[in-house]
Every structure is written in C-alpha cells, then in structure tokens.
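The chain that follows stands alone, in the form predicted alone, written as structure tokens.
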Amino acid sequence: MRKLRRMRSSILLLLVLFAAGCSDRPWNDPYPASQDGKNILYSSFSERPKHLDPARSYSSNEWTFIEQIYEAPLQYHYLKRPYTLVPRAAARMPEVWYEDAQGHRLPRRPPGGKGIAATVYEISIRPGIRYAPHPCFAKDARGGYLYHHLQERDLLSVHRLSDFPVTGTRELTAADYVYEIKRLAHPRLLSPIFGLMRRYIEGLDELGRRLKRDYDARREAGEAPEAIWLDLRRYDFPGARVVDRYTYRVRIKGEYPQFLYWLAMPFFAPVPWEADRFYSQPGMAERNLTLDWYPVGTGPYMLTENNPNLRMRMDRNPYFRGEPYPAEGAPGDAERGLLADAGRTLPFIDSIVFNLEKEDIPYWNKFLQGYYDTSGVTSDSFDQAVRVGSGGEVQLSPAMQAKGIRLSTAVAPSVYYFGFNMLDPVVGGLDERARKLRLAISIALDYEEYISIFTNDRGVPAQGPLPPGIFGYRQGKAGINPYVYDWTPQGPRRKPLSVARRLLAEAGYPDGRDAKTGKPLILYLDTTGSGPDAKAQFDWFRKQFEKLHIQLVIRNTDYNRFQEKMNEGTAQMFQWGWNADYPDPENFLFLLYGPNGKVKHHGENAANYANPEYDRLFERMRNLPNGPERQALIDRMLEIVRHDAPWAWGYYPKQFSLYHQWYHNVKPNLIARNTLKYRRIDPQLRERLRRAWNRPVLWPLGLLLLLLVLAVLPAWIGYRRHELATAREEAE
C-alpha cells in the first residue's frame, strides 16, 4: 500500500509538471509573471557600485547608473562622429570669454593665448527641469521640510529610502550646479578630481582649506564625521558664482580648453542642498542612506531599488521633461535604421533591471535564452558567437545569425595596463635599479600572448598611454616603445627574454635573487577577479615572472577593497585600466602627471608617478590646440614615460557587443555613458521569441507518466481484487 501511495504521488507530480509545461510561459523564466511583456530592459552587474555620489564616482561600473540619473550641462551627440558636445540640461552651449589680469574682458582670444589671466564659462540651464521624487524635498502644510531635523529615534523603522512615506520635487536651479562644484572641495568626500580642478577653478583650493578647517573643528568638538553638514550655500568663492536663477559662471585660471569636456561629466552635475542636508543627519550613513546609495537627479531615470546582493533597478523619472531623439547623425546612420525614431520623445524604456551576475557562463546562457537583451563576448563564448575569417574579418556564427542576434564592434579609446606603485621601495622610484627592474618585467610580460589567450585577439599591444584615435598617437615605427620592442619588417616585436634577464641582473637581481643578500626576489600583484578565467590569468602572470625566476604573490580582493589599497598606496603592482572621459590626449597623459597622484593628491595617477620634466611638458601641452607644437611635446613626454616605465603598458581593447533583434538604436558611443535613454525595445517580439526558444521538451515526461501508469496498474488491479474479496467475506 505504501508503495502504491508513493507511485500515486509521483503520478500526480508528473501530471502537475505536464500541465505546467502546457502553459505558454517558459519554466526557466527568471522574472516574475507580472513583468511579462513589459517595457523593461534587462542587464546585469557583477560588483556593487561603491560610489553613486557624482562628486566621488570615477569608475565606469558606477557611471552606468549615475549617468542615467544626473544631468550635467552638456552631453555628447549620440550619433555624430567625431564626438560632438551638445547641450543637455543647458539651454545652449556655454558662452566663453577671456579676461586679462585686471579682470577686463578681452574682445577675442589673443594669439598663442598670451595675456589670458582667466577664462569664464557662462552656462544657462533650461527652465522647468524638475528633480525625481525624493523625501529630501518633502514639506509639511506650512512649507517646512518634513525630514530635515530627524533624530535617531525617528529612524528606528527606516531601512531603505522607500520607508519615508512622503516625497517631493522642485525645479532645478543654477545654484544646484554651483553647490556641486563646491562639494568637489569637501574634505570628507575626497573627490578624485579635486587635485586636478583646484589648479584650474579659481579659488577652489582655498575653498578646500576653509572647508577642511571648519570640518576638522566640528570633528574635534565630537560630531560624527558622517553627520557633519557644512551648508555650502554659505561659502562663496570666485570660481563658481550664481548669476540668476538659471545662469551661473565658472572661472578658470588661465586657459583650459578641455574644461568644456568636463561639463559633460557627472562631477559637474547638480546636487540640491536639500539632499546634502537630508543625508547628513545622524543615523543615515549607518543605514546606507547616502548619495552613494540613493542618488537624487533630474535625468530620465531614478534608482528605485539598490540591493547589492540581488538587483538594482531604475525606473522612469515621472518628472523628466522629455528630450527628442536626434534627427541627424553620421553618414550611414539612416541606412542602418538609427534615425527611424528621429524627433520622438526620450526615454523609450520604462524600467531597467540590473541583476547580480558574478559568473560569465550563466549570463551568457540567459542571453541566449532571451532573458538579457545585450551581451559582451567573453573568451568562453567567443567561438560560439563569432567567426574570424582568414583576412581578419569578423562575423557572427551561424547559430547567432539564426537567432537574429546582431554584432557591434569598435576599437575602444581605452587602455588596460600593468602598473607599478612608484612609491614602493622595491619597484618604485626613478633610480636606475628600480627602472631596470620595471623594464625587465615589461619585456617579460608577453601581452601578445595575453591578448591571444584571454581576449581572442580583441586587443592591440600598447606602446604607451595613448590609444589609437586620440591625437598624439603615432602608428608604425615612430610609435613603438623602443625599450620593450624592436622594429622589424613585420612590425613591432617584443625584445628577447635575454634582454630582460640582463636588465634584471643590472638591477641587482641576477636570476631573480638579490645580489646583496642572496634572497629570492618576491613581488606582489594586487588585482580583482573570480571564476576559472581569473585563475587562468593569475597562473599566466606567475609564469611570466617565473621566466625571470621572480616569485610572484597574487593578492586577489573584491573591487572595493582593491580601490582602498590603491588610495592608501599599499599595492606594489596592479592591473587597471582607463576609459576616455573625453577625446583628448590630456585625458590619458594626466594619468601620469605628478600632481594627479592617487595617494598624495587623490587623483587618477594610480602609479603615483612623478617626473618633473614630464610634469613641465604636460603643463605646456594640455592647453595647446592639436597641431605640430602639441605633437612634439607629446612625443617627448612619451619618450620620458617609456624610459621610466611606470606602467608595463598592456593593451588597447577592441569592443565586441551582441544584442537581440528586439533591441534598437544601438550605436557604440565609447565616450558617453548616458545612452540608455536612446535605446528602444520591442517587448512583444521579445516575449514571443522567449517562449519559442524556451519551450519545454515534454515527451520524456509523457513517456515516464505512461510507464508509471503501466507499473501501477497491476498493483491497483490486485488491490481492487483484494478489496472486493474482503467485502464479500464480511458480507457472508
């Protein structure tokens, strides 16, 4: 009987599964049924963004979010190439003029920029722009702020931003942009561009000293650092001033033409004083109620869910004013369908869901099933996705073409490099011993092999910090790094390992041992990574150092801890990269500018490299227009850093992206990151194809069900006979 009951339960379970399989909805759909057919874009993240505060964020994984939320004054035209700045929140392009030492406005730019004491940028923003709903704006019936004077007891039931029941909004003003510029100098925020901007924005350095003095005084008085609010409206400085409700001016010392590019970046997006006040209350930081978790912006989207262990979600900002899709683009855009939505109001997508995906393979499988709308091409998926012809041409595999998947490729204005901490006592410094050690390692690190193994040849070995497409980059023999490469008729060829071993011996480490002590040389590489691909890379790096008999210890951490090590200067060697913020050589060469050092100045010179001659040349080069004079300075700067070898240079990546046929308006824009508002999806087509691609195979269940029925049938017949016989006996 027990056996019969178990078999009956199995049959019932199979019947339930069979009935579910007959439903239109796929069994493997990872999303709730309530999202079926909705206008939602699905993407992923692998590491929780550490900073969503625009004054602090300088990582591409963070800008993926904040560029959709915050609105800088300017942006890049989505379709035009070369990249062209256009207004975003600004009503028009900034008015720019020059002033002499007496503050008199010059009628025009003097030849060579001589006599320019200051450059003034006057920015007018569009009236009527409103912030997304947020509790920092909520007011009571008398006009007072509901949540600006909270005590710890008021937060006992608050765990996330949505626990505040009342929200509000207000109009964007010019003062909000000025407030954010002042935040760059706030001592608690440690903005990564403060070290750079204080040399350009007039009075920003002095403002930083004033803020630090007041901040330190309040800390010494016993206030918690996270709960100290400095009302920046009360701190005036000449570098940024409000002209009227919709106009403000930024005053630059001397001339810095690249500042226009900065006006398209989140650092110069608006932050309302109400948000700063709201988040600076006691108990907020302990609950992750900060701008780093819950940004406040005027852009097309707002962050509505921040669950770093599961998902992040952005929804359409109900107060977004709308923006027309571009009506013109580059040659060929119309033929590719990129102007089909010309003039239509942005954004097209209602919500964007980012799911946590730490491994590439699960993400790839979900993409193939239609549960992600786009995908990169990893080493594991390359052969499945792409075919490379004998002439190097790239096309989709037949399997991808059959699904209607499309391929987008572009050479990225980026560099991935292997860096040395120039403050480290072993690998750092400009003395010959350390320099030759770095050059020996640079030769031994076979990036041609690395690109072949780990990127499927989607990269070009770097000869310096400037990638192709950026002014100053030279091709051919004139552009090679002569300290690491030799020029041959076939192109650059990495110097033989014998040269690296000779340099290592000259550095005092023959055969990888300290000539003075006889001890083996042990070096440390700080990096991030997970999964089998990361382990393979770690093994590869160890083998490269083994060529020189150097012992390499890899210290692997998550990205947030890695950033802390870099900020503190405790990493000896590291892997990092840089994506262009704007298409100018200054944006790459400043990565090696001494006053931009990460440890001493909180800048983006992660190697903490400082060479006085390079710094002098950089200061001359950065403000020059592109031309022979600027090229000559760049050539000399590249010679200096190639000689000093603060980086092992690494490679310039090639970007491959896949997207489904229901995903529209895809054009690689490798400078701008506020591009999700231009994308459009066809959710009905996606739903139909998902169901077609994920139909369950039911015949094995049917066969199993039949076999179980046949197996149960004799037992059931016997049981019924036994029951009938028992009934007859009892009747007699």
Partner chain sequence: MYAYIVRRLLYAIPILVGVNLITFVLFFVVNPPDDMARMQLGMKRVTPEAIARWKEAHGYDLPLLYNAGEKGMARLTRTIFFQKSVRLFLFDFGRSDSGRDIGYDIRQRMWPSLLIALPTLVLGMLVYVSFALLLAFFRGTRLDLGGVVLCVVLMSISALYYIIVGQYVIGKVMRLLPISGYDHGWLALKFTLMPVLVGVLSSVGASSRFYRSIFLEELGRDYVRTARAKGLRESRVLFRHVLRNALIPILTNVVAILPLLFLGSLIMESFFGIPGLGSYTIDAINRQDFAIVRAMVFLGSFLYILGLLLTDISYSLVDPRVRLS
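Which structure goes with the form predicted in complex with the partner chain, now that we have seen the form predicted alone?
FYI, this one's just the chain on its own, none of its partners or other molecules.
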C-alpha cells in the first residue's frame, strides 16, 4: 500500500515536472509567474539605501527611490536642455522678491544686489494633491487618528507597515512643506544640508538651537531618542511660513539664487506631521518602522515592499494627481520619438521592482536575457556591448544590435580632477615657480590616454572645472585651456612635451632636478585604491611623471586616512571628483573659491586654492542670472584658474546606458532622478522576446549524464570484478 502511494506521488511529481517543462515559460525566469506580461519595470540596486527620509538622504542611489515618492515644489523639464526648472507640485514657478533691511519690498533687484537684506520665495502649490495611502492618516468613525496613540502591546503583531490594516490619505497643504523645512534643523535627523541652509534660510540656525534645547531636555528626562516627537508645527520661525492653505514663503538671508535648484530636491519635499507623529511612537523604531524606511509622499509611486536585503517595490500611487507627459522638448526629440506620448497622463508603468544585485556579471547576463530593462556598461561588458571606431565614434556591437538593444550616451555633470594642494611648499602657491611646475605636470598628464585606457573612452578631457551642459561652458576654440592645449582643425591637441620640459626648467627643475641642489625632484601623489586596476593606474601616473624625469611616489591609503590628509592639508597631489548638485556654474566654480578651502574652512575646495580676484568675481557671478554679464565673468574666472592651474583638470565622465527595444521615452537626465514616471514599456513584446531568448537547452544535460555513466561504468565493472574474484585471482 505504502509502495503504491509512493509510486503515485512519484508519478504526480513527474507529471508536475513534465507540465512545467511543457510550459513555454522560461525555466530561468527569476520572477514569479504572476508577474508575466505585467506592466512592471525591473531594475536593481547594489547597495541598500541608508536613508529614505527626505531630510537625511543625500545620495543618488537613495534619490532613485525617494524622488518617485516625494514631490518637491519644482522639477527639471524631462526633455529640455540645458536643464530647465519647471513646476512640479507648485502651481507655477515661485514668485521671488527682494527686501531691504527694513523689510520693505524692493521693486526690482538693485544693481550689484546692493541693499538686499533678504530674498523671499513665495510658492503656491496645486490644490487637490493627495498623499499615497498610509496608516498615519487612518481615522476612526469619530475622526480621531487610529494609530497615533499606540502602546507597545498594540505592536506585538506588527513587523512591517502593511501590518496596519487601515490606511488613509489627506490633501497636501503648504504647511507640509514648511514642516519639512523645519525638520532640516531637527537635532535627531542630522540633515546633511543643515550646515549649508542655516547660512541662508533666515532663523534656521536659531530654530536648530531651540529644537536641540527641547530635544536634549526630553532626552535627559529619560525619553528614548526615537520616541521623542517635537511637534514642529508649534515652532514658528521667520525662514518658512505658511501664507494660506496652498501657499508658503521661504525667506533667504541676502541673495542665493541657487535656492531655486534646492527647491527641486527631496530636502524641500513635503512631510506630513502625521507621519512624524506616527513613527515617533514607542516600539516603532525597534521594528524598523521609521520615516527613514517607509516614506510617505504624494508622488506617482509609493513604496509597497521595503526589503533592502532583497527587493524594493514601488507601485502606482492610487491618489496621484496625474501629470501630462511634456509636449515640447529639445531639438531632435520629436524625431527620436520622445514626444510620441505628449500630453498623455503619467506615470505609464504600474510597478517598479528593484532587485538587490551586488555584482555586475549576473546583472549583465540577466539584462541580456531580458530580465532587466536597462543596463549600464561596465568595463567587464564594454567590449561585448560597444565598438569604438578609429575616430572615437561609439556604436553598439552586432550582437547588441541583433537583440534590438539601444544605446544612449551623455556627458555627466561631473568632473574628475587631479588636484595640487596649494598650501604645499613645492607644488602650491601662486608664484611663478610653482605655477610653471603645475602647468608642466598638467601638460605631461595625458588624460586622453588615461580615458582610453581606464575608462574605455567614456570621458571627455576637461578644459576647466565646468563640464558641458552647464552654463558658462564654451565649446570649440573659445573653450580650450590655452595653457595646456593648442587648437587645431581636428580640435584641441595637448601641447608637446617639450613645452612641459621648458616650463619645468623655468620652474627651477631642469630635466627633473632641482637647479640649486641638483637633487632629483620627488613628488607625492596621495590616493586611495586597491587591486590590479588601481595598480595599473599608479603605474600610469609614474610613467607620466617620468616623461619629465620627475620621481613620483604614490602614497596609497584607505579612504579614511586620505580624508584625514585632505582635511589637514598634508597631501601634496591628489585625485578627486565632484558630481553636481544642480546645473549651475556656481556649483562647480565654488570648488575653487577661497573661503571654501578645505583646511581653513572645512569646505569643498580641496586644493585650498585662493586667488583674491577669482574670489571677487565668484561673489559677483554667483548671484547673477544666466546671461552675457555672467558669461563674461565666468570666462574671466576660467582664464584665472587655467593660468594658475590648481587642478590638472582631468576629465568629464560619459555615461553609457543600454536599454531594450520595449523600453521607451529614454532620455538621459543626469541631474534629476524623478524620471521613472516618464518611462514606458511594452510588456507583451518583452514577454515574447524573453520566451524566445530563454528556451532551455537540454542536450548538455544528456551529454553530462552520458559522461557520468561512462565514468561510473569502469568503476562498477571494477567493483564487480573485485567482489567476484577469488583471493588467488586477486593475488595474481
């Protein structure tokens, strides 16, 4: 009987396996069958996000999530270039006016900004915007909040947000934006931009002190830090005030025109007080239920699964107000089909699944199988994906073209540079000797070669601190660095090494030796890096310096030690980079502004460069609107820094992206992250191609079995012979 039952089970199992085999669903499909043909975008993340709280998050991999969830007042136009700010949750662009020291509104900006005591931004938001469903809004029949007075015992069966059965929503108001601005000063949140914003937003510094005083008092009274709820609605401060239900004002000390760009970042997105209240209850933080992990916003998507160890999933926010796809774009966008969806309501995709994928190789293979919709190009997959022509033109490899994969490239608003510490006695200072030494090195460092070897040609040699696409950048002859490059009909060409050697001799180091002492010139490059790639780079740098007979000593340390050296100013030369916060020249030129020096002022000017004329021009330039006057100032500033050469300028990285034929509306936007709402996929086409590309290949299994039998057979024969042999036979 038991034997019969076992046989039946075996037959059943075989039938199930056979049925699975007969289905044309790919065996290697990593997604559940319930997702077949669904309008889901598949993407990945390699590192779990540290923060999802808009006041704390300051990393592009985190903004990939929260920019879909939270709605700042402004956003960048998806298609227009140069990058243009447009309203998002705001009904229109903010009204901006200036006030004098007495608080009187000035009719217009005075020349040079003289007499401006404050700038006021009045922002009106669209009525009718609603938050995604969240338990913090849930109310009972009498209108009281269901989950605002929870005890530890109420949370015994709660482990994630979805364990709260009831959710609610409410309309977005201007007060939510003001609430979030106050959160920037919250002592527990440690917002990374509090230090910057307290210099600009009126009264934010004082608000921070008041909040800290009250917070510390409650901590000393024994309250757990995570359970302290400071009702920020009760803390009035002049920097941000509600005007009416849909309008609020932000008051900036003096002038800070770049503040508009900040209004497009999650730091200035709305946070409802109910969420803060809800998450501050005892027992919530112990269950990882915090705003840092379960965001609540008004954007097109809401986070429905937050398992940063495995998967993050966002689904369409059922209360999203809808937003039309842009009807106009940059020249050529219509031809590329980027305006085909003009006017249609966003978002197009129902869900976005981000899978944890730590390694490039599995990600790349799954992309080729159709299980990811888009992919970057790593150095491992570069040769497989892309062909670079002799003229530097880039095109897809035949294998990629056969799959219908498409390529998009864009120069990132970033710069990777080789810096000189201007406080260093050998390479630093503004005197001619050091300047010529730096220029000689700048010419010798062949970044064209570097880009070719180490980035697979994914970069553009830098001519200054401003990358393409940023106002002030000039193309062609007018944009080259004349101290390092010559202009030719083919474009900029690095000056010959003889020029570098002459400069080196004029600097007092003929043939790489100190003219006074005769000793060889030894320079030090402080860097971080490990592994074969880093070693190859170090060798390359040594080779570049050897061209000038300069001995280069690489001081390779871990990133912490490197940071320490940079903060103390003990590094001599270094490599560093900067990704733009916003597409304004101020965000790059401030990297060389004297009062922003790293050693003296703990700023981002890692070279500690300080040129009084440059600083004066910077102070004028930063508050000007884009136009001829600003361009003229930038031209002069670039001329100064190219002459002084505090950096060897390095290169602007290029981003390569691949995407499948079913993925539409792809236009690289390297400043904004809220772009998933514009994307569209064709799930039916994807499903069809996935099945065609992933039919199981079984013959190697048969071959393997055969090999196994062939391997076991002699053993079996030998065993049988051994067992059947007599002792005499064995001995013989």
